[in-house]
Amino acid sequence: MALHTTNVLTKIRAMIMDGEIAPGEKLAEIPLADKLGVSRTPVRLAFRTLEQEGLLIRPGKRGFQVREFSTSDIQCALEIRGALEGIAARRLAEQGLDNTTLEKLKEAVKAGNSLLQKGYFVEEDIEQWNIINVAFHNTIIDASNSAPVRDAIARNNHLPFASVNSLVINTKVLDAEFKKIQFAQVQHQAVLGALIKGEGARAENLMREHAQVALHYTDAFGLPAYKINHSI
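Single chain coordinates (the form predicted on its own):
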């Protein structure tokens, strides 16, 4: 996915999460493209991805509508993802890391450190962090050798904001978002350490906690509270 498209996708996700685009609201390519100052193409591609993620639905033959969901729905979906990824991490720790898996995880952690080394975050970093983050999570899931866990995660990924690909970065407060990404990177390092030491229970608990960063640590990072409608 092109960098430009990824940034548009991230911005639309943040607009939905912040309530700027309300549940049930109908979306059209041209007005949203004009609002974001981009062409229709990245918006069109973003709509397709957001439909796959369960954030948009097609109410008819034309156009999209924001799926109705609540913060509680997101919380539940993230808890499920954390539980499933936790199982994958525990299994991997207990069976031991092979050299290929170890190198992939080390490379993801190294790439994360390199990206954050400059001490701040810019919009161009969003796609790179997403690639690093997805690689880290998918390596653990794939190396756990559990088809049931992998299939359950794939099904859960179709719920709003449940997928590890559903990166939410508020580009208006990148300094605060940088703190969130720093914390996520520290968690990656901790998970890798637990996996190397064969600490299955610790690896599982760390992955469960890791899935909750987006919702539970907004105050700590100085991020504005999300404004998803709780009454749905």
Contents of the next structure:
There are 2 protein chains.
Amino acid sequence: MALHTTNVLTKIRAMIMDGEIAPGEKLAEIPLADKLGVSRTPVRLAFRTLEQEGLLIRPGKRGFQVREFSTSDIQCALEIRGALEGIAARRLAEQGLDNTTLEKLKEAVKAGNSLLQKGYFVEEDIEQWNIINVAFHNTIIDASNSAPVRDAIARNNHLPFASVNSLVINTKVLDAEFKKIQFAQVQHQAVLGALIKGEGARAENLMREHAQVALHYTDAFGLPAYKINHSI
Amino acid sequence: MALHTTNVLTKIRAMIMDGEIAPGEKLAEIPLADKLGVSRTPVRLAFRTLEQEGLLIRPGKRGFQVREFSTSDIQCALEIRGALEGIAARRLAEQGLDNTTLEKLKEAVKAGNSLLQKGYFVEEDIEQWNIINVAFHNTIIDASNSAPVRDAIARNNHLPFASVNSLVINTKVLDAEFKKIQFAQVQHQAVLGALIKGEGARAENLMREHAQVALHYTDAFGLPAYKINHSI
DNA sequence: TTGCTTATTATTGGATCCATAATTTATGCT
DNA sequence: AGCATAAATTATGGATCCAATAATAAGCAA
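Now show me the form predicted together with a further copy of the same chain; what you just gave was the form predicted on its own.
The next block holds the full complex; its first chain is the one shown before.
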């Protein structure tokens, strides 16, 4: 059976993320519709959304093009994420944590600690960390009660390299991954501490700095930007 | 003659901004298409874009709804703008100003000073300030060479109250407007100073603080959020 | 051969049609 | 009378059609 509605959107997005459609490549409605086995309509709708997400651009009057991202763009997107999540953290600290939020965050930190305890990582551990990490970040974003921030983060996350949960496992760099995540976990603990104490400014600064971890590992791996694991 | 393509999008957006379509109101394709004298297709496309922009939400399975914004949302959106423009300013300071950028910014500051010289404002002066203000902000954003920041700001600007150039002239508060703009002008000068000296962190802080001016005037006017002049 | 104009082709945007799914209304049963 | 279920209406998503326009190819002239 053929793809439909939102599936078309997510499918095209995935194709871009995975590099199946290369950056810079031109996209026309009809070939893509044929390839996906649907009519032009859902593709047209998806193009508008993807344009807004920043994954597609309109080079001229006709047709869309997969956007190309520079190293500077990657830095930028991660700074944006840091800034936005920083705002969320500060707002949350200022308004105070409710019990369920506190429990969720404590749980994420606890789970992170036990995961890191054995001192090294195998592939599955990184997947596990990814779950814990996303939970930690999303809990803060959701609890901060800041819809515009949440939305801005969601849109920014569509840039493949800037997502909280973009995860590509690279077995060659498992050691580096472990060290990075170890550091990220320490930062999570620090953020939680600031949140509990209601120290908004500190929570914000810590969160901003936290986003930089991914940045500092971007060049080191010598991987294409899209393939970097920014799951910190 | 009827509206077309992008016109439909901008028309609907304007209707929301102007309050012609009220926050919370449900929007269906057919009535709106009829009202605008077009078919469902351009309306459908516009809905997707407006959803991404955050102006429309999908309450259930069927239909869209004009999003309602709380005071907290307004604060949020302005904080976001400050954070994003702050990043742009820092990046610009770090990479240095080229000559044309420097000239544009100097010109904006100079124009602002002469506009404020007479000590009071009439309506046309506010319109004039709006032009100068938008030029100052956009110059920094464009020159910062930070496409993701530019995009994030553009999207955030679609929230009616968070736009750099959302301008509603309220003659009742011309005095308050003048004072606010006087303050904003001082901040523009400070930002330019930091940019020239290459003081990235300071430029960022100043820019963030600058965005707060609008926030502090939000409540004071006793106007609906949509109608506030945030042209600072 | 090169540049310009014209003609052809292809792609996009808008309109309409159809099928599906959701909402609302009506009817029947407890 | 109230609730539940069923039927009818209405809106949405997808497909297709048509017209307009942009891109490209061909042909003509310098």
